[in-house]
Amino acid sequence: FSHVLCLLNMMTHQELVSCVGWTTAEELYSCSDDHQIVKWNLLTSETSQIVKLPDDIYPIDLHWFPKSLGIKKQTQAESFVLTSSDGKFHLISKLGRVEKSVEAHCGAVLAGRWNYEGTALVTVGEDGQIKIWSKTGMLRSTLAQQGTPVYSVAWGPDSEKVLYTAGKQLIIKPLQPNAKVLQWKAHDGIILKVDWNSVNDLILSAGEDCKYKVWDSYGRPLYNSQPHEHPITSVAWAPDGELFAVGSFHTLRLCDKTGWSYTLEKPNTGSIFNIAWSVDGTQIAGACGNGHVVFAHVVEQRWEWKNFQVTLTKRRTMQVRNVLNDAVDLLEFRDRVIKASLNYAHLVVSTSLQCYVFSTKNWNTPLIFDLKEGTVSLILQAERHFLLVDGGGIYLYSYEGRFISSPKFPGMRTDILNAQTVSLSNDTIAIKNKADEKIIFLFEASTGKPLGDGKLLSHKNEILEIALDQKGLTNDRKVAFIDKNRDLYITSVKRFGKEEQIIKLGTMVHTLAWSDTCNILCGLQDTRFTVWYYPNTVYVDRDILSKTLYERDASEFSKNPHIVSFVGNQITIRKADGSLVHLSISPYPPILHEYVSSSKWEDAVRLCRFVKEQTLWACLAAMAVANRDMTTAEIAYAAIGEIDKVQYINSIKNLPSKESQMAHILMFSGNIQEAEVVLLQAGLVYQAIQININLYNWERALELAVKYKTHVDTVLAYRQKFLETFGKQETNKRYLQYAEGLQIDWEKIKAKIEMEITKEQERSSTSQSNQSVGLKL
């Protein structure tokens, strides 16, 4: 992306403008020290005075009452709170009628903010008090009081905490009494403005030390700007949390959420005291010290995929460039463009009323359909379909424009979803639960219903980012996620019956991405860039996971880099300063994935022999075991020098029955219980007992022998031999109980074992001959 602001500087006020606020994407209210509240219509460029306030009221802050979420028709805010220098706040209707004035603070009320639901209002003042009020303006509580003025306040994303300034300190205080208060020194000068975004959960602060900073919600610094020439007087997050704006004297900046600057404008404004974003995040308005209101549109956004580059050149125009032949197409839209996404050979664009779907093969005939709600806040694409998120819900459409499904879950708040907390694949939708961040909801894409038996995926820590793999069978679908300790985990999403294991893949992982062409995962770890060529290895043979990785030093990407995309074998990383770095990984692992998914095992072996790389052989070994192809597995393990595993695979091949072979393959991957179940279902009780003896699972071995009334003496004999080897006495009560009066006869036991093996061989040979008879028939 490279965003630019198109500025429009307009004047109607005689004095300093203190605050501004949007009602719709085209209508803005501004308040000034000339006691006027003015309405601006951006479509007609008209302004009109809504109300002239009494001469003793100097407005300081304005905040519109939140629109009710998810209910259509109410597209406009109907009333706002205005705080003023006389210690009061005023509830004022859209038409300018002052519904209520409330004595709130001694001295000026410096800020007032509604929470996200509109159920509470917080005000702060020169008297150092932070007060919570009901929707109607009744005092609920004084949250805190201090000796210095509180210049700015913001609600936490869940409306359960409040962030406010205290001189050079920032304080996060929960509404619950006795809950832990977080406080840290944030600036070297008095902090003038704060903002807290509900989508990315990040905090902005601006101060008299001429710096602006980005923090996470634990108070950890993520970005620290260079000092400007003048104090930073305003900061504001875009609604979707991808951008923020910064205002200072004759200065307006547009920044990425990670802190670096897209653009710096120098309008003739005086200090910009207040910045407001329009609901759709396409434009901003600034309240200026010289009586102007400055308007700015965000344009020049850029999207790239393979050889295509799409740029938003004007509010309703996009330019598509094919860099291979320099062909240029212009795309014109009826309404302003709000969101766009380019991936999987399709460009999806949402305007204020419609959605356009272009194929990269044909830019002239887009598919167009009307949107249910207003503003789309997120577009996600997979190979077969795409997801639109707006204030009312989550909607899945095919690239032909057919509505597929709309998943729902209890307490759903779609306005706070972003690309880190929602993930889409061809068959699955995964959504992180905001109410309990340890949980991921999983939905079937085709129906929108919860996946499998409706079990939620639950982790021991809060989850930060989730990503579904894009290729392969639905039954093998995996989700990778990073938790708040920055550990990377992987688990299967098919949730029938048995709880799938959640397995750790790496530590200190800051960002991750799956390839769009095969299930290869990449991530930036502390000082390394890591590619997991076959993450499934953790389920097959953990010992060789480290051999299936590609690692390189990541210090060149500096601090806090972010993976933008992983297309084919090309990975794009955005550094902290905004610059892009393109990396290529080896083309061979994707080819290997392709061969294995088509069961072309001979081609896969040939490829590995040609490339002569340990990582590729290790991947093939794991892939072969996962697909139960033990001949290929044997070749691959031999190539990476895992001789013990080659011998074990050889012994598996010599086993008499298919069930025994299957059970030992499962044991090879560490799935002991499943191996036992396979044997018991096939009636091979002795073999099930024997694997438990071999693994020293003595309790289970005896339990099976007693349950099936067979081979109790075998278990006791092996147990006795085991104890004698270590010179120990029997202490297990169950073993003592069954050993009473039982003479162990090794000859008899060996004869029984021989008989079991012969029986199994006969069984498998008869089943094979039956199969061949069936074939002849």
Given for the second form:
Amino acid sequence: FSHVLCLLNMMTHQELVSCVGWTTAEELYSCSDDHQIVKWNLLTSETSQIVKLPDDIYPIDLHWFPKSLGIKKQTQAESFVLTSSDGKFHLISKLGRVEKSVEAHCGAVLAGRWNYEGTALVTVGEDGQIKIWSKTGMLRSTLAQQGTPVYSVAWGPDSEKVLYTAGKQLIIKPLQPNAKVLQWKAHDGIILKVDWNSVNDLILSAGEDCKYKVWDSYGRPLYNSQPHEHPITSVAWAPDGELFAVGSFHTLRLCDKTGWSYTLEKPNTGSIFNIAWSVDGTQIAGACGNGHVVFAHVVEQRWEWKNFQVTLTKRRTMQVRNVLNDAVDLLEFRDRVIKASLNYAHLVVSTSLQCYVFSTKNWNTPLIFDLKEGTVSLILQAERHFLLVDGGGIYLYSYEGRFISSPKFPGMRTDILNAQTVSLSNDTIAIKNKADEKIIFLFEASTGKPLGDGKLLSHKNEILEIALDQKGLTNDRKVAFIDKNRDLYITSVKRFGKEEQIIKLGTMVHTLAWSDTCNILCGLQDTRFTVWYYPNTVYVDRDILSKTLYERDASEFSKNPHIVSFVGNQITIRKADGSLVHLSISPYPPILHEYVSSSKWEDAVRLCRFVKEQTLWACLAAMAVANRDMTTAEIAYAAIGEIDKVQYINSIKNLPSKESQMAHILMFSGNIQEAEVVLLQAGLVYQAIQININLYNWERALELAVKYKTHVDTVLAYRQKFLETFGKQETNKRYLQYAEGLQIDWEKIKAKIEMEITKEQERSSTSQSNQSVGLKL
Amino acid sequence: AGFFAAMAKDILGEAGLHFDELNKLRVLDPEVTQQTIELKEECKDFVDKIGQFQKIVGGLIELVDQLAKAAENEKMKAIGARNLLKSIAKQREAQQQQLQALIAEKKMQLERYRVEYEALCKVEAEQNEFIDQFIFQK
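Okay, that was the form predicted alone. Show me the form predicted in complex with its partner chain next.
Expanding to the full complex; the earlier chain stays at the top.
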């Protein structure tokens, strides 16, 4: 189902193979009970013995020292750790020289893993101990000790925690002493293997109960497999965290990260004790009980966009099918295809050395450029450009192949970025900070510099998933995100000047997506599928947000569905069992968006009249207010029966000056402070005071009056009237202070107000006439 | 003369000397000699016969041995075949299990395709309905 494993079974060892490890995408080391370490070159299909270990060393686990991050020259691992049955671990160079053998455990050392930075090694043994070692093999600490053997161990994504097995239990223990230990019963049999992916932060476990399971890092179960015929002996995450492989007796399975299985193979291998993914995530190798090493590469991946369907048929060949006319094109590549992305009428393919950009209009002449570093781990597309992420950095290219920018931030680790933590739009790049997950970095796409004054977007909770909207002006760019509590928020990416609030849009949101053609947001909220036709409504008129929504029951999607794409008005959702479900929403809101973005208000109103839907009218109302088109707003609000708002808009229309109108439109959207600022800047102090009085914002009204030394009596008069109406006594100290000895004369006050209004009218009429004069000249 | 001859014989016989038919002097009584020779002949015959018998018996034994070996071989073969038969049944079972697993996998895929197909049918119906409505409204 869009991923298939192509198998190759090879044999050189006399005894069972216990472990395998890749150095590059084409070179593998395997260790066997026949004491040999063998190197496999897949390009030449040659094997060579690296070293023959002494007869008393039976290798158990092998792990290559991680590539140093950021050092580009060092493109492959130089040494590895090998654990053995005699209680030692050995540091062995690429050429097979045993640099160091360290007495580590009593009984066999069952697993050894380097952390992501290569600064520490963890080993676990039959003696039930978990030990941390330095890079050179000096004992740092014994992290934990238990009565049962520890069969497998894995580092957490931040290298701060270690996950290990304890019989049927899984334990996550932070390196920091006294930190909280997480422990849970994971299987009904002894757990044999675990793995923890650094990109998606998910945990895999497999055991003698013949099941494999997927957990999140809090130990919550996400997937629980059917029992197999034999114990599951190995599990391994692909580096990008999108897939994982499962090995058992005569069994090799490829699964999606959500647990459902893409494909099952039954090779003649015996038990597969260890599985290793190549660095580029296109191939796996399995250590087999019958002395074989099984190789498999992933093909038949499929990408779909509108009427095009692209399939990776072979490692270097893609087939493009145009569903409309059944035309088929074959795309041949010089090297192995590693990643591809099809969106916005372009297919971007990265091979081990190059990047190909195809336009859907012309499949024959791709644009080709060389890559800086081989392995692209992520491709993201926007309408104008696309983003490549590799081990060394983030690079933005135009579809013409021109390099645009390369955003950087302190502590950047590109190997853990994925489509949930990076988002791209035509003008902005948003990246979730891994070190502090409450923060989102924002970059200007054209320069790669931090957006605006470099202020970060910070939220009160850890953020899980981010998505930028794709259309509209840079100033209105919005980012939607889901936090740890599964609440959906929206905010503007504009972080300078007046900071826009982070506003909550929904709760229990599992997944979200923006449409590629207009700023419509959709998400799965608990058991409902929700479409926010105009999410910006929250900044304009939050009251009518619920009227701009489209909701339908989504219980049919069961647990943990994921939105794969939102193209035009078509939404594709992948259910937890792997099946794709297509939904289409009404085509009218996208059309409305289009009219509004080109200021065709009359067309927009006509469309709404034609469709006769409340939702559409509500969207139009919000859009009109956001664009300060009060005539359209009035019509739209009238159509959805918001009479109070129609009246208010009418009153705005009758206001004497532009500034006042502006301020009241801002007030309409709830931006009181901004409204006040507008009035004060225009010198309309009385009007500023008046809006505060109208809002019963007494403190501020008096403060302004005192500050500008005007209308103090007006404020006091209104206050007194208010107190009288509600039958209250003055308690506010400041009011008491100013009220002392002041006689309220309503006649005088009214005259003053009258004067202010005429003044405003005169002023605006002169400024208007000035303007018209200016135009005439 | 005969008398003298017989006399002489007796006398010689007493001295342990005898004459044979060719009147040659002999230490042994010619009769005994005759019998001895006959015995010797008979013994030789006997030895020859025994030898022949032994040869025949040896051949027989060899043959029987060969037969035994062949029988043993066949027996082993039979046992092997029987075991093979048993294990083939097991192998078939394993193969069947494998195929069953593969079938289950394909069934799951089919189910996914079915769900997708149904969803697409629904979309198609919705779109048709929309088109009808649109035309009708115009």
